[in-house]
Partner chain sequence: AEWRGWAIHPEDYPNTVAMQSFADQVAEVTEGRITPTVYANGILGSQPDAIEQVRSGALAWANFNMGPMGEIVPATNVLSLPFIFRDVEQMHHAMDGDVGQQFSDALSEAGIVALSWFDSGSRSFYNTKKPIHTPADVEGLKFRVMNNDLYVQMVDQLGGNATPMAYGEVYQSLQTGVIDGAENNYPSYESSNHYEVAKYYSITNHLILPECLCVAESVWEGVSDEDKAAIKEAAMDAAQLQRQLWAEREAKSLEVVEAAGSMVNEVEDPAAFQAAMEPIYANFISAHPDLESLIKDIQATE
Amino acid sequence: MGLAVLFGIFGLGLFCGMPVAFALGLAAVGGFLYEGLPLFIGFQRILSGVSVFSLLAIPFFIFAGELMMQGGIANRLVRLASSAVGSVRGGLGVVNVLSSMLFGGISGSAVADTSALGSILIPVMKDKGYDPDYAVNVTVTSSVAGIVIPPSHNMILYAVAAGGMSVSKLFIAGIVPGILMCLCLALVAYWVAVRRGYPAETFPGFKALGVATIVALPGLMTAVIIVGGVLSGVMTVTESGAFGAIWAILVTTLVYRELTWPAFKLAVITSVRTTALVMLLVATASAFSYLLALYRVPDLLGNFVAGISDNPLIILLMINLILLVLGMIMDMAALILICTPIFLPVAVGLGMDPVQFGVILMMNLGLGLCTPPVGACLFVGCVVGKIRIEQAVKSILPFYLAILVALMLVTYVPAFSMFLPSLME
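Put the chain from that sequence into structure form on its own, the form predicted alone.
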């Protein structure tokens, strides 16, 4: 009955339009009151949830991403991608995917990727004769790379929710799956472009490609500093995030000289708001997760799944389907904090490494950002592209399938996510 009270209050809060963080907190308070537990335990869980040193990296990552979006780094990455692959048939679609892989691997945010690159590429693609729905669909789905390819603040949330696992292993585990997903999306973008008869751009020459690479190199170094600092052991995740933010300020002000004072203030304000939202989610989800453990929800779910099938392949498919559905209707950060303590024990019981499950979780919930009814990236892309969501969704299925193919490969072939982390041992 207590579990029904917990999820009943949470579901009612979401139905009434309450923010997820408040719905989680209210449900946790209701659960504590129903069980007769002292409320100070709940507040202790809330405080302990945000009293984790590695969480300090999140505001630095978010701030660095905002600075790069406002300071011209995205423009340089787009030029580099256009010089490299723009000459293939329907090349701007492939350019879009490659730009997302480069920028997403620096900003770590799918929504920032959609907003920054969409503002640059979608108008250009429309002017070149590409249909608006195609331009939006490529931009939206390729932005998922920002969640999988390091650095990703969502992976830090998963590491905390999973009990403090190695962030460096998570970062390096996302590299191959992120590239694999972008490769699948690039192939679909090319296939759709050929079917629709989109044009090819003229190859600017190797000299122009070299110049574009040199110009984009300072921006690309942001990811090298953040990821390289963590993987080398020279810096902690938090320290690398701080150095990354400092480097982003130096590049956008001294090298590119495009970060204006109003843009800097906007980056600060946006970063503070996003960080506050994430931390509030972490705090309330910590109390909510305490009750999930009290009610033995992971054990109940494991027994339920085992009762349906004892085939690990079927069980993993069911977990993926559940995560995909949940990703369509809830915020990603909240789902990471809620689903990790529920599904991770089931996956580990099947012999899956927690690092591999983390990558699978990122890909599942990342796809949810691109799907209705609450896909944030889909909303942003449609606003930038000035089309209705219904128009975009009608032709987005091939891009969904591309991400699903990559997801299935990562799920059933551990080497895609575990080969590089195994080299660290």
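Being a predicted model, the structure only gives us computed values, none of them experimental. Take the two forms, superpose them, and find the largest set of C-alpha atoms that agree within 1.5 Å; that set is the rigid core. Positions refer to the first chain, counted from 1. First, how it differs from the form predicted together with its partner chain.
- Once the rigid core is overlaid between these two forms, L33 counts among the residues whose Cα shifts by 2 Å or more.
- L397 shows a C-alpha shift below 2 Å between these two forms [criterion: core-superposed Cα displacement of 2 Å].
- Once both forms are fitted on their core, a CA shift of 2 Å or more is seen for I46 between these two forms.
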Contents of the next structure:
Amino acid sequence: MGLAVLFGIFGLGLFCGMPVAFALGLAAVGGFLYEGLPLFIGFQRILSGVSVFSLLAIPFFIFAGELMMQGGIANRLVRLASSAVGSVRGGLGVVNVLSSMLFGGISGSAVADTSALGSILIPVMKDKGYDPDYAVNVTVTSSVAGIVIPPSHNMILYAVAAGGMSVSKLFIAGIVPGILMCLCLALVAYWVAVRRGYPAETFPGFKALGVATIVALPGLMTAVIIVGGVLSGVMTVTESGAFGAIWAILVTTLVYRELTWPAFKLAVITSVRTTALVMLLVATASAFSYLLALYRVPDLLGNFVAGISDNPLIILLMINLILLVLGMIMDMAALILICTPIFLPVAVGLGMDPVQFGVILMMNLGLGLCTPPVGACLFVGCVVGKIRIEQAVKSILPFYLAILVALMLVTYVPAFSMFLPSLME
Amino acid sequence: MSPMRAAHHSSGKTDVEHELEHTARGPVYRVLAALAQTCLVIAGVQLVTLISIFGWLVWGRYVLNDTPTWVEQLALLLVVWITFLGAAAGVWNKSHLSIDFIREMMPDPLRIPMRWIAVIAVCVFGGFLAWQGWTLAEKTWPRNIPMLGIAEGWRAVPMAICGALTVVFSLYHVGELARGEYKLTGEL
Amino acid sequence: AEWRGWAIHPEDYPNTVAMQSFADQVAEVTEGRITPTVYANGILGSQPDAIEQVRSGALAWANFNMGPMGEIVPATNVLSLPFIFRDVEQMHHAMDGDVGQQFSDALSEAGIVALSWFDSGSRSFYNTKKPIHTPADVEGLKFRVMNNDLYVQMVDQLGGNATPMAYGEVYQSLQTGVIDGAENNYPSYESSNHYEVAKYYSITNHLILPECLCVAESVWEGVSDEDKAAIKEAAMDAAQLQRQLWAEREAKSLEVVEAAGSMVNEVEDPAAFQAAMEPIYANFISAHPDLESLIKDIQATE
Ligand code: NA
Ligand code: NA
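Let's see the other form, the form predicted together with its partner chain, since the form predicted alone is already up.
Below is the whole assembly, all chains and molecules, this chain first.
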């Protein structure tokens, strides 16, 4: 009955278009009142939900990504990718994927990736004769790679929700699956481009490629700073996020000289907004999950899923399906916080490593970011590409399939995610 | 989502048109918009502070071998402030993530009450945030945040502020609904 | 009535096992009038949050470490003074007697009824560089400490660099060299896998923090005198069980870490470490003159 109150308020709130974070909070309030528990405990949970050390990396990485966008790092990365593979037929599609791999790897945010690369690449693609729906499809689906390729603030959320696992291990585990995903997407992008008869760019020559590389180098160094700073023992993963931001400020003001005062202010304010949206979700979700824990929901659901079949392959497929469906209707951060305590124990019970499960969760929910009805990346992509959602979705299926293939490979072949982290030991 | 916002904005109007619209909306609108903007600016300063003190932390530990012991706790406090001030501005700008396509597909007799419910529910939760934020601040005031030596209650203060602003902002949205001027997206 | 209980450790941990045995015994002796349940792994919140929940009666009972209790019940900070107890045995004597009663009284002013005292062993330093024999060996090393000014002062007094850090970041920080060491008891040194990356464990026994098995005062008031006596007895039994399981766990952990190549050493002159703490005691007493007699009582305990 208490659960009915909790999910009833939450569902009704969502249905009426209430912000997800507020619906979670109000549902928790209802639950506390129904249980006769002191209300302040729910709000205490909201506060402690945000006061978590590892979550500090979220504003850091968001800010770093925003600075790279405003300060001209992002478009140099695009130029580099374009000189490298632009000469392939449908090359701009492949460039788009490759840029996501580079930029998403650094920014850690799929939505930032979509809006940054989308606003640079989609107009260029349309200009060169690519259909708008194709341009949007490629941009949106490849941006999901940024969630899996480190750094990724969603992975940090997962590490917290999983009860504190090694973030660096998770990050490293995401590298191969992220590249795998980009590979699948690049193949599809190439295939569709050939079928539609899109043009190729001319190869600018090795000299131009070299120049593009050198110009992009200080930007690429951000990744080196982050990884190198951690491996050399100068700083922790969390601290490296702050240094990524500091480095981005230095590069964009001193080297590129593109980060003007208004651009800097815009980067700060945008980062504050994005941070607040994500963190408020974390906050109210922790009041919500207090009640889930009190009602022992994770145990119940875990037993339910495990009761459907005792075949690990089928259970994993079930979990993938549930996550995919949830990912279509809900936002990623909230889902990570709600689903991790429910499904992680089931996966671990099947002998899966929590790190591998984390990667699977990211890929699943990432796909949800580009599916209607609720897909932040899809929305942003359509806004940037100036097309309607139906128009984009009409031709997006092959791209979903590419991600699904990568997802299945990572689900059933642990080596894709676990080989690199196993080298750490 | 902020990037969506940015995209909206770029397709928008000239500054003069913005200015005219603000004037047309009257003094209440301008005061509230200024409040939301103030929240963002304060939170922005806090974000820059957050980055800077982490620079100091690494410098102190790695170079001076004398770790500033207050950084971690101050950072946790700052991030709470950034979250709640930013969240309050998010209410004003209607930028919190929500699923409104179901509602917007509905026929008028359903859609209009659903909009009312959504806006009022946000207002109600804002009221709880303000009340409980205040209660928590009072309750934890006698206790200090370790390593900082300031009252634990400072952590709950931004929640109370966010709650109060949420109430005020969503009351304005109620007014918009009543006048039939409600828009799905706010302005920057 | 259901009594919801808070535990920070996993289900198989000595404390949690003892709590479950307390729960079973209470349900039995009260013939089901009171049925305590255990929510393990800290799923209902961090310790400071759980303390507030017990004080408000939302949680009926819990097992709290006295370290983080200091911000809420200042008297318990005495237990965080480095080297306040000579050894674990003395801590048991003190807490089971008059000293324990003084802490119970202080806790009950905050709405927490302490029924019995658990053990969390004694904490010592471990690091990645070298065995620590004298205070001079600590000089210049970065040690992670918990967020309490007394622990920071302790490392500072020994000439080290006290570095507060989230527990989850410690393993990697030891591995990459962000910090040189940390401090904890054997079971945590083992279960956190820190022994894999920091192999010098030097027995300083600088912190011996008791834990309480406690009930919310608002809940306790509603219990009949007869049940109170039976519950109290169950709590004492649980404490006996916990201490025994804890000792076994410590022995097992020590075995594991030594088998994995950890170098465990006794310090040469414990008195030298204690002597370095004098300024901390002086500061503490001048800030809390009312607690001086409590400190004297502990030191006077056999
Ligand atoms: Na990334
Ligand atoms: Na989605």
